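Just one chain is shown here, as structure tokens, and it is the form predicted on its own.
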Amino acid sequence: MLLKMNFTQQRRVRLAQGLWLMSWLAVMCGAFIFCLGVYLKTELLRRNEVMENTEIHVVPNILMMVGLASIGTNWVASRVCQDSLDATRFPRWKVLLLAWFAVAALLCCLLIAVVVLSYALQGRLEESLKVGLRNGIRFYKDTDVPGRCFQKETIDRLQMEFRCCGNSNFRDWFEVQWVSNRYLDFTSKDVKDRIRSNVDGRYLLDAVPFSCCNPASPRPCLQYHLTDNSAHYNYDFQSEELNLHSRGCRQALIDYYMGLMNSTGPGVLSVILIQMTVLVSLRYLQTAVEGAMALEDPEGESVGYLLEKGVKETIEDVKINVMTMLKLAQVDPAEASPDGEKAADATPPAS
């Protein structure tokens, strides 16, 4: 037996008091990360508009399925624990603790993959905030087409919650025509040249939207002519902070995000010891029972362990199984088949 410890009558109530009230714990934890999956994936939607791609999404949707099932499984842990102790009722568990280990083990597992994903998926992120950004500054200026039209204050909003400008920086602005057409008089000869000098024809500024501004700035906020010293007075394009937000929103959105995502390891990570005290306990807590009353006497002593064999021995047995419930469940196709059938009622019985 593997770690195997001896109970009395005495300790087996403790331990199903102590482990009653680990399960309730649990599930207030499930319930923790269910919401924090939730929080998640509501700031992911609400800025899923400048995002390539959703699979940062399975980090939040790993969290709210684990929550769920670890509020499902330490229920039912709470409840085997209140039975552990009756002789007529506990038996009817012993069926369904096979099950609750392989799902409570499961749940591990998919916390720790959730910590590690979290890590893993920076890169991923960084690049799908690259590429919604930059269509979202290109189509800034479509309010009047269909699925672009919330685009400009989408990105407003965004550079002032954050405190951000274009995607690396504020000279992003300068590559694109983020001026509307219909606000743009073609009469105009500055118009008419600025269309001229550019190759694709594009009304070309160096200039940022308002919601670039930092209303932190003493100064007033400077958005045309940003590479002009001589277009605003005590002036000078390369020491000037141009009165703007000079981080961009790419590494804006991906600290805001990674900060999330770190901040909920901790969190996960003690569920994690959490579900893993509850899960070895409980397992004390059926093989002390089921020894007890394997013996006839429920208030005598016995023996509880985690495995009944060696490690290597029970992955064996598990192989086996495994294996012999695989082939239970192939059918054999000459029986199956109707000529099988024809040929089993043509053979002649044995004289």
Second form
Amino acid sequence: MLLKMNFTQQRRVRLAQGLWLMSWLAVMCGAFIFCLGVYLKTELLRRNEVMENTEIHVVPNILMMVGLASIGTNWVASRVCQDSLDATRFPRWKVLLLAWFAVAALLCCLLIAVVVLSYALQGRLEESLKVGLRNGIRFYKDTDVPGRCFQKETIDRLQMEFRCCGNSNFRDWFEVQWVSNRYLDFTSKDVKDRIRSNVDGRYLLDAVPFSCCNPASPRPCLQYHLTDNSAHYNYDFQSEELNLHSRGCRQALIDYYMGLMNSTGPGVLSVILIQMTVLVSLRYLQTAVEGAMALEDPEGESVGYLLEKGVKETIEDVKINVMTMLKLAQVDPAEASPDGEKAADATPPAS
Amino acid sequence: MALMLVKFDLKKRVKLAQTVWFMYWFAVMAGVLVFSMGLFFKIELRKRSELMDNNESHFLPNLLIFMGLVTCGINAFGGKVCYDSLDPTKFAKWKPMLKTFLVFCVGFNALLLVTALLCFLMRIPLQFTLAEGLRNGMRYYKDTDTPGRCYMKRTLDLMQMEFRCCGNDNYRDWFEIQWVSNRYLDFSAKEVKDRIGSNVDGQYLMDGVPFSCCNPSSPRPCIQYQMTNNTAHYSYDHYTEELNVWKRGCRDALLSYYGGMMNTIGALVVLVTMLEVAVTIGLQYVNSSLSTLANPEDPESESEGWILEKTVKETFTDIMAKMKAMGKGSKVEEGGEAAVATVS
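Which structure goes with the form predicted in complex with the partner chain, now that we have seen the form predicted on its own?
Expanding to the full complex; the earlier chain stays at the top.
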């Protein structure tokens, strides 16, 4: 027997009561996990427009599923606890308990997987943001193209809210034409020069949109002619730090989402702990109550254990059970044709 | 003839006590709600106290906090009295102070109603405080090197972006003040000298606004400078341009924000007042039903409950007579002549 403990009637009652409370706590934890999943999903959906794919959504999806499943599972556990001290009502749960243990173990594994995934998918999130932001910046000027007309507002609000500028930094705006052709006077010399200065005929500026401006700067925001020191009084492009947001939006968004997932990490880990405690306690309760029911005096002492035999033997037993089930499944189609069976009977005597 | 007389037997009395006890617990939570709303309002005022010149009146949130605490206390006490009312021995010790407690409750409810009224009325002084504070704030926008005012620029920029507003009444307020610091002006340039020479105070005024006035929903990149000059920008007409900068003034924006908050708080306090009146009436019924037992020894006998022992008019005349008697009593104590004329 693995980790066996003796249980008197009083201890069994205490265990049942404690487990009942614990399983209701676990139900609340399940609800908490579900709400966490919903919150994470809404936060990801809010910035959907700057993300290229939705691979990262697997984390909140699993959290929501596990939350709902855990509410149901732990509610069943509390019902089992209520019935455990009544010898007439407990036997009907016998069959269900094996399945329950499997489901509870699966939930714990899924939660651990979520924690691992939230770190592992960081690279994919970064890729998705890179492409999404690049498209957003490219389509910034297309406020008259259906399907892209909200990119300007999205990028502006994103840059103001997260205090960032551009994809990696503010120079990303120098490489894109972000002023629409509708607002360019093609007869003026300056515009003609700029358009001729590059292969694609784009109007490129050393300037950024207003949403890149940093409110903490002591001077009014300088948006245009950023690389030209002589265009502004008392301005040095190399040493000016506070004028624009220095962070890139990709880094800002990743920091934000990683911060969210990191802060939920301890919560998820403690929920895993609570679920494991419920699982172990229910196993002890099951074995102790079953042992007590088998005694002549149901109020006497019984033994509770985790596994009836040792770990190795239990694994061997499980293997044998699985093989027999598989063999039965293999033999069944053969039994369907009686000729095959007769042939199998006939051949050995012949040899 | 008593006001709203109701007959009670034991079962009804027990049910009444239980209901009123339950309602008292709701009322305790309502008191906590009033307290937290007062706290929330206080924090919101503190957050933007710079924009109101640190001059704003904290009278209303302090009053809400105080009323919330007193409500909790009164209702907890009332709940205890109700709980004990089912046990005659326990109730006997509360009985003497119950009448004063009920009178105090009535006064407190009136005070709650006054608080609710104040919530709706405090909008008016707030309007003036905001107007004054914002005007000063805009004047100190450029003083990012003056200790004590160096954060005004950031505060104003963040506020204009958050509340989607520009200037005090509208964006033209920025045209009337110098919001660019002298440190960033090249006084040898002709343009700067022209602008400074163009007005009496020697201020660098321009038809431009800070970047925080820009509206992200505009289809074209923001036009901040030379806003009244149509020729300075291609395809631009400043009379018809609507989406370029925020049209609303910050005074209106902040006023509607705080006004909405105060209206909600006022409505909730009115609801709490109604709940308080209900529990006071309930306690009065409990009190009167337990003091009019037909057979004082038998707890199961019938009794009557009422709101007022006599009709409203008679109660009122009784109170007036009592006050006159008290007044006469103090006059006699002073050793003055007895006013015999009033005795009929």
